[in-house]
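What follows is a single chain, given as structure tokens, in the form predicted on its own.
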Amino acid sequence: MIYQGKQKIWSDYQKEIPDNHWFYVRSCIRQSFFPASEYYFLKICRDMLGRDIFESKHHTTCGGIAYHADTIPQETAMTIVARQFALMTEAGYKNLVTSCITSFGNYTEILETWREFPELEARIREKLWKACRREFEKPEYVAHASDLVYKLREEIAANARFKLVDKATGEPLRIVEHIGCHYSKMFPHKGVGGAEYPCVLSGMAEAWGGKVIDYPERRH
């Protein structure tokens, strides 16, 4: 009875995510920071694995850190958002990855709240229409580009020229990995794994041939 409950529970925490055709939006930060990151997510995922990733030279940021930090209203970030999934529409898909993590909460509390509050939905949509004479379609799914990633981990390793070993000894490296609140704290159950057992990144570790060494602070 133990077992089957702990497997009831975490079968709650996995996610479908779609394998293919998807419309990806960048990040601010990200590639101000790790510009490389972004690159390669795009070699790996759509030069090297073949998926269809499509994105719009017409894409803006979410507006999230300016939402957050509380300089912009909520209705403005949801425009601009709104924005994002009429560019989506347009170019014919239903499925949108974030490279940001902040996005990603964004874009999962935005989408929640309009399930909650359609009224606020249709206001919206009249801002966007009245804006740039622009309509969406909501996605049918929102990942971060870690989804994606984990969901392809197995065919990243098949192609991997390394694993996560020690050249050495053979043995698997150690790794220690930490998931951003943004992704497993706002709405557990869109993240891989939740905000108790996360294993998005755990999941590529260990697929890449690396031992995942926990720590306290690994969930906090």
The other form holds:
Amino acid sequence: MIYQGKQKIWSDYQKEIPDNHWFYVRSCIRQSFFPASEYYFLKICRDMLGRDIFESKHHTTCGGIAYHADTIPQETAMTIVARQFALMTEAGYKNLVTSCITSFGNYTEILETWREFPELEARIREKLWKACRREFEKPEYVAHASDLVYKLREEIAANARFKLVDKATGEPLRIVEHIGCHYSKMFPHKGVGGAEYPCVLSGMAEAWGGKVIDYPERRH
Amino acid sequence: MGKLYDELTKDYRFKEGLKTCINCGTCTAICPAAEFYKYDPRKIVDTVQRKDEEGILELLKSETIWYCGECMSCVTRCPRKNGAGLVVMALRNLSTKLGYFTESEKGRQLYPLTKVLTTNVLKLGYCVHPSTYKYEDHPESGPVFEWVLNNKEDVYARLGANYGRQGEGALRAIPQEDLDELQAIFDETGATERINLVEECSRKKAAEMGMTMEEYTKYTFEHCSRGHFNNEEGAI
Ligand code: SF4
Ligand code: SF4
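Can you return the structure of this protein in the form predicted in complex with its partner chain rather than the form predicted on its own?
Every chain and every other molecule in the complex is listed next, the one we just looked at coming first.
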């Protein structure tokens, strides 16, 4: 099949999200301000849909806020992330799912930077060894929690008790979504729909009966 | 020390962020910070690209490099795959290393930020944490969140968190052995040195401004002079 125009761009931005077995890392902001969103993410994926999502009590922040507030050097942020990879490796997982969008951006940026500058990856491996005596494999797949929910959206819809529909009129609820900056701005091909046609959230809203309202800044 | 431009080229953000700028201004057009601040990422990238040493020195001491929100919208839109935001990160890094950050009001905010964020990471394992989050410092979080903070244990338990306890879960206590590893990472990768440098430069600046460290912390965190924003008269 030959894809053209939007369809072609769209096919470039599809992600093959693994179905199961994830190592989970929490978010500074989400656990502090929206702890129930983390709780229900795990409850839905694990208890309702039977997925294996592992959390180690030893994991920590990725350092993303401290890094983006310019308070820690880049190598510090990288080594903290390398330690999370080590915990993932030790636990026997290959897919990493982040609760936080800035973490997702951070992990992606770090892996891409290492791909381009392997000497930097080697230096971080050394620093992690010196500091923590740990070694790691890089994840085969990094996803944001929303990617996983997007992947499971039809299963969730099949189990949902309510639809995103106005009970009184039967009309779909109108939904305005906003995608966190660090989801796909640096690396559009890492996000569902890229930066041009982001659909990770709109895809969920539509699968659950809602209607997404577009607005110009949605793709800024 | 080599030339400032040469110093910048050692930063991986800079290697990633500056290819060839054609001065099209797309980054400035898309930039949310430029909508509010007197800020022009195109000019910053152009100054650096021209290897204008005097201009770079001025940037390192300026307010302007501290206006960027690091959202990276500019990366998506640049037709030449530059990242003005990445260039800014490299400039901030150099400004900090050379102690120039205390020359600007926005740069001086690095002190309270460093204190709060790095202390949280090293003591609690997360950058932000309700146990150190003060409503008085963040009234923008609103009265509902003030109520949450006043009833932390009950509210977090009800929302499925494991607040301050052992084991897994949101807001759990991070084991000391893991905090020790974070400290070792800080020591090994230059973060501890960076924290001390920011402290030392800020102490000097506070003395110069005739303030105690307590006054300096409060002032740098809270005070915002007129002139930063597009709709304000005057320059800082
Ligand atoms: S968008 Fe890119 S090429 Fe255009 S001015 Fe900004 S950095 Fe230069
Ligand atoms: S990263 Fe900085 S310069 Fe780029 S668009 Fe965001 S605020 Fe503007």
